[in-house]
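Presented below, as structure tokens, is a lone chain in the form predicted on its own.
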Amino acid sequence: MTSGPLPRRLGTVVAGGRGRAFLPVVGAAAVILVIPQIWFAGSEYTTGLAVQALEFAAYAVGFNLIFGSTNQLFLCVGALAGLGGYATGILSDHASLPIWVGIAVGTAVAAGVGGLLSWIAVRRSLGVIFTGIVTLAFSLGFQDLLLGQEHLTGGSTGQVVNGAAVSLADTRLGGYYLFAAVVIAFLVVFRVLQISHVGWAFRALRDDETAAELAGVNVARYRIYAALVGSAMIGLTGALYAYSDGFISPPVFAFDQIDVKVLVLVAFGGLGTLLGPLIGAVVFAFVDNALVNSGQVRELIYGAIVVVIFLSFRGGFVPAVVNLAGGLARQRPAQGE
């Protein structure tokens, strides 16, 4: 007979459930954080590829919570992380502010620009087309903006980000080892939210939202919610970026740099899932570099890959190979009885 309250039991039994949620983050960041001492610790070219691929699963974690987690499709994860790389090298060089409040800032307007949008979204009832039309418009008006602004931005030119941190950059173990935690923090909040009452909600949402405004959930306000954690993720990862790397421009936030790699990798890995954003970004930093020279072929191949996906493996490629696994490992046992 088992001894103490039932409440405590109870409670027991709930908190190691949800530790045992943590596990594949704690799994994931160990492979993170050992992977540089076995393999690249020496090569600058292998640092930067591994940094690019942790910097495009930041930005696809934060995409992930917003359309995978609420049906959100927003195109503008290149202008959403450009607020933040903008607004952190315009008031660190500009303002002579800290470096650290122009991060802030940048992560602020983003997160307050991507909560606008949502809003207008839901305001106007818009779908996933229409939503994903409504932000790509934006997307493209951004970039006119920083040409536009050529005083403020440097224009086509770029802008050199002062106050960068040497140590940091895209080459070395620090830049490596940063964003390594910005993907770790990024996931246990992903997690956390799933585990909570939130995480029920944008599951109900995803699913039916029909259904969940009759159970009760307030849709508006929790697609408003994924929008303003999802946004504040990518304009930090933005703003850090242009931190590590020292100089920004237009084109390093352009849709066809960040926007088409970020759904990809996304489709790839999983819609909703944990680990999908990281999969996907390991997988398809390779993939970039194979076909780094080959001009818009690449953007030919990526929108070829969306639409197989799409068509094919709606709930992403590595979740339908995991169950066909799974399927085939049930299925031998039976076969042998």
Given for the second form:
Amino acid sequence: MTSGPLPRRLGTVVAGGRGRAFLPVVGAAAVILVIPQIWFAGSEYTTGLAVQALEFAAYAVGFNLIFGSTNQLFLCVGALAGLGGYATGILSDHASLPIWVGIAVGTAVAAGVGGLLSWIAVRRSLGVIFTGIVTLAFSLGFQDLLLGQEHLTGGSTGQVVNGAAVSLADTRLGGYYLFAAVVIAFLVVFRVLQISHVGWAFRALRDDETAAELAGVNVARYRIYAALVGSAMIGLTGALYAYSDGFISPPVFAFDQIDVKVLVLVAFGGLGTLLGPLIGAVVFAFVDNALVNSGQVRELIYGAIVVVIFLSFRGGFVPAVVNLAGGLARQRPAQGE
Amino acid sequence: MKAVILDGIVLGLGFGLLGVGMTLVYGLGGVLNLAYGEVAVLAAIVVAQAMAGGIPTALAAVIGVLAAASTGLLLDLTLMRPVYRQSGGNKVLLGLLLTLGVAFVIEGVLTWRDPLGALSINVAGKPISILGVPLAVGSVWASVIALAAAAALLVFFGATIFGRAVRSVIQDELGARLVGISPALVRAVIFALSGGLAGLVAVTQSMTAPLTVNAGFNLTVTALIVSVVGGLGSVAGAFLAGVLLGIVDSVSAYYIGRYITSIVLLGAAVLTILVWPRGLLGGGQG
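Here we have the form predicted on its own; I need the corresponding form predicted together with its partner chain.
Below, the chain from earlier opens the complete complex, with every other chain and molecule after it.
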């Protein structure tokens, strides 16, 4: 999938043009930071949608690092986010610790659990099937745990997060910039990994696992790295959601609330690409808003989108369109000759 | 304690029946059907609607099983075709993603049309005493159906020509084709059989407790755990693992608490993957 632009990127890196690799991140950051001023800063509703889009973009970057880069189908994004969110809520509520301790612990716990799940699944190089099974079972177990440990989690009614930044939830724009900073930081991390030796290992093991192993890439180790970093991103986002929203409950981190959407938007934006999750999240925010009153039909439509995209555009919808446009642009001069 | 273990066996026979449909499709097509639980729920809703429409319970159950079997067949004939053309990791991944999408679609349709739908089949009669432990008639019926299904499947795969053809495809698809067996036909039949088993699960589960419209995710995950522990592709393994996990589930629910059981089951699956990667009775399939 990345074989096309790869040699040129390698060239820039070798030639010392590392800075150029970050141009897309800088561009995206500029757009994210400027757009509220020229568009929706006045509307609390639209800002709320934008915050949600950024939140999902952050989840999606983490998921994309795990699944898009190393082919580990983590079907527990919601549960990992919930680990971050609930660690924040429980530590600030029951242990009366400062909120940032909760956020840090939540991120670390999510990273640890994600790494552990990855370790279980890759230990015997059992591959994608066991990753899917173990993570899906973990999603279910986590939801049951939330419901069961009522004295800690508040059960199905959820809990209010002490020390949450109420001001962020109130003005909305503060929450927007918080998640904007998170997404930009994640994109920088993603890019750094992509152009470092880790990214080369990721591409090698994704394209052909056996060949990568034979070439000396420790496939299992790089998979676990990806799971650790990606899960930390997801856990941090979940913790910051608890921090900015101030209320968490099991449905907030449910499989059909988070995993389904993240899968749809990553599939749409392009698996394994830098900006795919962000583009997917923005487009998805519009789609989701248009479907807001259609209730359960939404899930039906998301399912259909997943099926159609994976049947027709394996690399993602946006990359397919970009390739098509690029192909047409190249063809035209050729015809003129 | 005896009652807890007996409860676990009853539960476990249900688990086994649930796992066997999942494990068969994997053994044959290399596809994990993540829509499996939703197919069972679909069958449950069909049965519930048919019963509400005045159709006798037994006939309604047959209609439900047939509906589930047709859904399985339809999946095989349409969406699974491109999956079979892939190989290795791509095949597994595409299969997982497509069936996950299908699961969302079925769940979306069902919760949209019938958000409060549930199937509950009441089997009248006094509790039957087994080994001195009184068991509800519904549980006994459910266990008998599961045992009968297990026996029928073992006979089918062990003694009939078609069953042997299926096993030959599981072992070596190319070899099977060389001796004149059509893998495509075998796959279609097994997908339909798997769907029918999902429908049967819906019927038996609703004899002990109501099966609600949002139970699909739970059913799918349980089926996955059972088939992993039993060994992907093994019929006897699925039932053995089902009964063992049923006892583990029942004992941990009794001594620790209901909500912890899915974590315990997850732990059992993880332990199995680490100790016996191929499952208890897993064969040569990886």
